[in-house]
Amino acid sequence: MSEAVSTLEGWYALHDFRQIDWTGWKSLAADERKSAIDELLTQTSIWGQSEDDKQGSSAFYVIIGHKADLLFVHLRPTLEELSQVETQFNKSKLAEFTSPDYSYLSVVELSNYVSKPDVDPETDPYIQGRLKPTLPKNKHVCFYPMNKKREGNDNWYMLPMEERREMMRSHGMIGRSYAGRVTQLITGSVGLDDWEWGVSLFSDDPLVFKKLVYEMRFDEASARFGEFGSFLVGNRLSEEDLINYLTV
């Protein structure tokens, strides 16, 4: 049996594709309308409370494209409190005009292939801040699932540790020749949803995302041994962006 991985994990994640219809939406008074945004602004107020508080952080954005209209991303402690931010939501006036697209459940993770043996993780400042970071106020965002390879030769999890520690070195080598231009937030989901990491990436220019996901398509960690799914991209919204976006 080959050696497991070792991982630290961190604030659970929520990635909260929805779906606007928005010929309900338009039919409404303008002063429901109104009510329904103020609110979703009462909402997004305590949202920004347990960022402030670091007790979480969350950011939403308009989705280009079919594949859904607007994403909300939260980061929490715990799924409780995980849970009771979609609820809350889900029992608004805005959310009767919308539909769940797509979601997606990870938690942020670390894992020993790149981490530091001599440091413990629970006073070392850096790796706290990269297991319950802040959302980035980048401009915006590139979400996709992906998993690692199990078939035939190409069977991830039948490599020895050192080969995979070598490889996933490589991998995030060119993921440092980034740095500056994307973040990348990396949630692990094995057990929690359908694929095995949800890759979150933010930037100002968003054709860094296709340049770095281009460029690691050629490492062999990639090449080999990548399954990726559906890529989803949208552009962040301050809270004065979603008032213009849902006013009609």
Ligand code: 76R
The other form holds:
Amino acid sequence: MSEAVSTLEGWYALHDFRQIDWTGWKSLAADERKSAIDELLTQTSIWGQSEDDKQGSSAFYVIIGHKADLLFVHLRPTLEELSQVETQFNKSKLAEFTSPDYSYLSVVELSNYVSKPDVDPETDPYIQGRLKPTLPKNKHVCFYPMNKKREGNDNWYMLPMEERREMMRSHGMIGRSYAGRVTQLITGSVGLDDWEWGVSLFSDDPLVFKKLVYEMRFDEASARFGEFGSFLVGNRLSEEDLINYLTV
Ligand code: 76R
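Now that the form predicted alone has been shown, please provide the structure of the form predicted in complex with this ligand.
Then the entire complex follows, led off by the chain already shown.
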């Protein structure tokens, strides 16, 4: 048996994609729409409080294309808290006009393929910051789920640790050459959702998503072993943007 890489886990992540029933929303009386927006803003301020208390992070985006209209990303320390955030939204007035077309459950993950200095992960501020991150404020997000292939000779999980480590080193080098232009959040979802990882990229320039993902396609870890689900791309909304978005 090949050696499993050891991983560190942080906050749980829910990527909650919603489709909006614009016809229903527009047919609501203006004052009811306003109170639904106010109710949503009460929730976003509770989410903001969790972030201020370092007990999670939430962000929302408008998704481009037919796959979804809105994306809420929530990070929370426990599944109970994640479920609470989701359920509170589901009980809201706005939720009556949304359908949860896609969602993704995972947990922030750091693997030790690329060696780190000998530090205690429980107390090291850098590692703790990566395991329990505040979602970046970049203008754009790109989310997709992925697997590492398990087919014939291309079975990632049958490779010796050293080979995987070497490929992850090369992967990390490409990633690092995008430092400052993109932030990546890798969330593990083996046993939690249908794919093995969720990839969330944040950037102020959407072309960086294209260039980074394209360059990685030539790198063995992705070229030979990467299997990808649907890509969803969105623009970050501030609370004011969210109000404008919902105003008809
Ligand atoms: O955590 C680290 O920063 C150390 C190096 C590193 C690891 C271990 C790293 C760096 N990644 C790691 C693990 Mn990554 N990453 C992806 C994708 O589209 C594709 O082809 C793949 C999707 C992107 C775009 C990306 C970006 N990475 C992983 C894993 C877990 C693998 C496993 O355990 O087998 C996956 C699935 C994955 C996928 N990676 C980086 C980036 C970027 C930009 C970096 C540099 C980060 C930085 O240094 O700031």
